Amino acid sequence: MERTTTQTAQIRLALTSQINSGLLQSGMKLPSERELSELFGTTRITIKEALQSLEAEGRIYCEDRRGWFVAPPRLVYNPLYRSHFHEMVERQQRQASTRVLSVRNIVAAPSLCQELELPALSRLFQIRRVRSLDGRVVMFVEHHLKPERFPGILELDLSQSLTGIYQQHYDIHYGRSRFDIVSTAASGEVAQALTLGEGSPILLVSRVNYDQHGAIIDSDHEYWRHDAVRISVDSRPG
């Protein structure tokens, strides 16, 4: 059992008693960070420190001027499992949604050179997108794609599932991929996107997919909300 030495704990712990009762249900606006003070007599400080703990358990998340919320639970994530996002959504019966922010065809940086193995001065396909859970934005993803691989890609409708239009319209399926995971800072469109403050935690999943023949085709840059995601894998024996 935890022990509340702290007041910082002791509001921790009656917040997550209120939430755990279902009183604080999924989705509701927790009280302002001062009407918070004014109900437990005490700083401002204080109640920040303990929203900002219950923030890192997932418990409850911030939007940029808007306040706190109680979070919905999180979204089971195998990265093993060649789904597409809604698809993924559906199976956990929760509702996706993608909104396209733009598309270009960009020069690539030497990064980007490297991660998809391309020569200098390469140019790509970038595709920007966010995608939602339930009615909340949780992701916002780049997408990189080889444009010899995917010729008029870009007057599709991308708001769909590009696993399904690799397939449909140019017979390209995934093969492997190769994942790197890590958290990271949200800043600039990404923060703006997901609706958070600058230097906000979140988890960055990279991916560069193969096709079935194992050529390189594309890469995804996934920027998560930290709240709103479990990376769950099975490693079974093969």
Given for the second form:
There are 2 protein chains.
Amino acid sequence: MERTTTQTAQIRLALTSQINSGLLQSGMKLPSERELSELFGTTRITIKEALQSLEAEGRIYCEDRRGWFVAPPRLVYNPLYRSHFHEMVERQQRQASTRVLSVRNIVAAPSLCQELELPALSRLFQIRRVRSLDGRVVMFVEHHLKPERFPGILELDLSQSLTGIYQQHYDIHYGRSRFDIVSTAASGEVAQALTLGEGSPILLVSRVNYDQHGAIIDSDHEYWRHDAVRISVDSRPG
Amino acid sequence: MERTTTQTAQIRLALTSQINSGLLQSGMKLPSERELSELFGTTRITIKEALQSLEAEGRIYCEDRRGWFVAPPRLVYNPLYRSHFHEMVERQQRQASTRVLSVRNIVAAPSLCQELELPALSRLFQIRRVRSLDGRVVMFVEHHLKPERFPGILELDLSQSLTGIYQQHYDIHYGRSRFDIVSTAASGEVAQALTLGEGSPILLVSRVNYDQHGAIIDSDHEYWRHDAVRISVDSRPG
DNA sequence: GTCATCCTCTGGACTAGGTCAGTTGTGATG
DNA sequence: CATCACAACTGACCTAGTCCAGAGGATGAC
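Next block: the form predicted together with the DNA, after the form predicted on its own:
Everything in the complex follows now, all chains and molecules, and the chain you saw is the first one.
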């Protein structure tokens, strides 16, 4: 009974080398947990632990009751530019799509009032969308807009780029922006939208956007599948 | 047998409300997994799952064979300024410390050559350090410096701020910087240095630093405990 | 051809234990 | 009073299963 490393580490190693060698390619399905447990002569719990640590590394991902898949390369994303998502994705030779989940006129939660420097009990437009990369949902985003700046926006086709709509319909251009990144866990609607289990690690990018005159216009809360993105910031853009 | 939510979710809820209410304060130890499993009438595996999801959320953290603790507030960190770590921490009314792990003259790995725009097989100074926040190790960092720019630096006291040493001894000041953030998993030395299990989620901040003339001077790879930090970037610093 | 139905495969959630290896406090010993 | 050995406690790691619900394909009625 050798114990140079743990069993979990051995399974992890075996799978990573398969991926690195190209035998398991991006998007391919791994054998089922049951098959793997037989293959490695262990229990599903041990297999699951190995799989979860590879998931944490961003090498593989899980689709609920469908199986485990090799993770595609990360999307490179600079949150300083609120660029058109589709454009950014296409520049990286990938395919993007956006789906609107809901559109509402809500009373702002306290944390939102603070974030957008609003008085208590202000109203806001809330837009919830999911964005996919090569057919896989990678981000859930919640936008909150100041209603007085965007009359009638909720009637437009919001599966387009908001940046584009702002420019074309409201003559608003982005200026400064400010963002925070925290590594946290999916829960509730976020978990559901990203088809993740409750408690899966995700990356939350919260951004407050200012217009060309320095006034706050809206905020975004982007919940990214942690393995789908590489955040890249340059203090002096080329 | 009620099944409004899962058992895991109930345990998570019970613990979060205890933390929110202040009954469990920052840094306090939770009961052991065994105690909790008795308390909630379930098995250790289920308890562990709940604990891990709270860990992913950043509410609690685990110390190897010591127990689970309530996580302290996150450090706010702007990687665009390579500020003095100690200064930054103290501005946030926290306590910082740095420990040097190793100091070496190495042959650069291919990925490093690329990152620092070096020819193949270049030599580099490598400095490895861990940094603590209020006594808890929160970050493992690996610096790679161009040797020709820093003669004799390996003989200095490297538990100080590198930024300070650069300024005082070499008259080098930071200009532009560029950084990437990916959410990944701890392994090997990183896991050990941060006293994390293999496969625990961490935040890797990779930075390339340029001097006041725009020449590359060094790079850092910072491996952060994911629950210890909030990355915060403002495109127009106040 | 279309659509509902069923059946199989998947991971999700859970039980009920076990051994091992660090960590820590306690108490005896010098 | 310091120090060292030891026992108790901790999470790490593992076994060997059960039952459930969603996803997806095959099948068959219309």
